[in-house]
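Heads up, the chain below is alone and in the form predicted alone; it's given as structure tokens.
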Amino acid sequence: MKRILSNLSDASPKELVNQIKAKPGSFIEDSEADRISDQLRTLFSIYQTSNLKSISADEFKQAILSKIGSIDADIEGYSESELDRQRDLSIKYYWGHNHDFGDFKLEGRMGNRHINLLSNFVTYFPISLDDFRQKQIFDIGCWTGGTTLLLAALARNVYAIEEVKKYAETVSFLVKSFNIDNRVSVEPRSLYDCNSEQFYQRFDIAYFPGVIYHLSDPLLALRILFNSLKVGGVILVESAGINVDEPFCRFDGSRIYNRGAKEKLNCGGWKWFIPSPTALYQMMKEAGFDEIQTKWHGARRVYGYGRKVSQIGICKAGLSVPNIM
């Protein structure tokens, strides 16, 4: 609130109201996001050791803590000759999101983004938490499961994928430990491996934050997700972004790191195409989505919403997978 009012201190009361309504990220919007975040934190609080099934709290804690900081490239299938080009977070184990398990707490590399992202989606776009209930959710890039567990507290079924095998195993462990494996399934799978009939028109919501800019073929990824949705289904996208009006993407590639040191295996980066809001809009349109909205969030992030109104074709000129539906 202070951030907004400091810029409007000379405005009349009427001007103040009009400017706040028009200003993205106003404290009115922020207040709604905070309210939703509180609801989500309450939902997420069920995932504590007091609610474990078929495993003791001590066994659970040891199983989790023993993984953190471990280095394991073999499980990911990297050869010695290609190892130096791989992502640090795929080689060394890092916990994803903050989680208070009751008996112990973990600080994740992504903090409370699992809470904040879903709160922002619901605040910015025509979708509510109730729209997740009794739905089939596709969770792409689940890391250590913070988002997956949160979605499971809302939805009927969640199918989660993660290309890093060690993280997919962790999410499977969490799901089984909290006895929700009848509603939540997890696979170590690339999104690009979801281009098959078993995924066609299967889901109500594709939940796709923090992934698209890490992919070398973002349009193909969006088309796979378009095909995975039922008619009427919704996609929610969030990405690192660039704040320009033009439909531009910045290319970084796998050799630009924004923090950390390679010798410590803690670098952040491995970003391919980083879109502007307009570029994300046009990619989503190209993939087949309608009712698209994109929004610049600040802190170099962009959000997107789209709906699958009908199953339509895609331009196949130069497409990397020409036989895709």
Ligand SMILES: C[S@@+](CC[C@H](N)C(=O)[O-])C[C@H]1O[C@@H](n2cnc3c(N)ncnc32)[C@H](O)[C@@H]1O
The other form holds:
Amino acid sequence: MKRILSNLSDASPKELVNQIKAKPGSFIEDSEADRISDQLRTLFSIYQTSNLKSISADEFKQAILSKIGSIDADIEGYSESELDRQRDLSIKYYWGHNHDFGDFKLEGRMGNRHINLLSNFVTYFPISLDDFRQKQIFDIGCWTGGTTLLLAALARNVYAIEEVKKYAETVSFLVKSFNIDNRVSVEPRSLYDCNSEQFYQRFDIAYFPGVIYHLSDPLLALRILFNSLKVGGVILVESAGINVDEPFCRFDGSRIYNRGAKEKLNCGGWKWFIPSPTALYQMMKEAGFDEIQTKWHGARRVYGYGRKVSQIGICKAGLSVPNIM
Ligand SMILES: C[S@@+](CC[C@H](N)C(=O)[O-])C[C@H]1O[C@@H](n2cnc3c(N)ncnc32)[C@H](O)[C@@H]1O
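Starting from the form predicted alone above, please write out the structure of the form predicted together with this ligand.
Below: every chain and molecule of the assembly, starting with the one above.
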């Protein structure tokens, strides 16, 4: 701590913030992230049953609790015989992010990730919470909506997608219950179904944590998101990662079970490519992004930031979708 402060002692406040941002994992960086997390927790606390519109607290609680733990292949459009080709969370309903609704609390499988991620993004990269205001945000892989609601508390519009239908339905229900459905829309859709004109140059920020390593074609995903951004738009990516200097990815694929067994509803990670910070950087560059920064984060994660400076082309040779813009 003393060492960091003595190195920074001559800096102006703005330089100080920049120098702090450049020092990964420093004590000051951590306390900046904690300060922002507190701010975000306060913003998120508006989503309590006392602020529900058009539904009673009891009905709301019942509607949510009745889903948790349910198993329903049908709603997802696959049969019982295909369960071994689905992830556990697509089969069984699990709550995603922690949420204190006031009358009741839910602990999610992802804990407070929604708060911590956003606070890390704005601590590590040249973007602030203010940069979300009045913006159109694309939230990819929203699970039960912790991140979607948080972004909605900051931004003008949020468009969220989720490939698992039951979770997309939940997020629509939350958004309607809190009367923000005029600004937030949710669709049960894969990111790979967002490669069409209706998505081109539509968003200011593509918010993309916790998904890229679940995708079989990360480069295509990044290109779809590049195309979905307006010129000047920003992507924020977070992923499981490997901590090596080289531009390497580890390949796990769907047959590796990190925890649990196949018989236990596919508790496998379904992680495909797991990038090092340099590999993520190279993939983002290939997809068209500029001003890229990637950063290793403890607990085996990597963060990335990039800007769409212009609508440049992508190399078409060997591309999985040759007709992509
Ligand atoms: C680990 S969770 C991350 C949730 C949230 N974005 C976060 O970072 O806290 C990944 C989510 O992405 C969804 N997902 C996976 N592949 C997807 C795809 N191709 N299109 C849309 N959503 C997808 C999963 O169903 C899951 O809800």
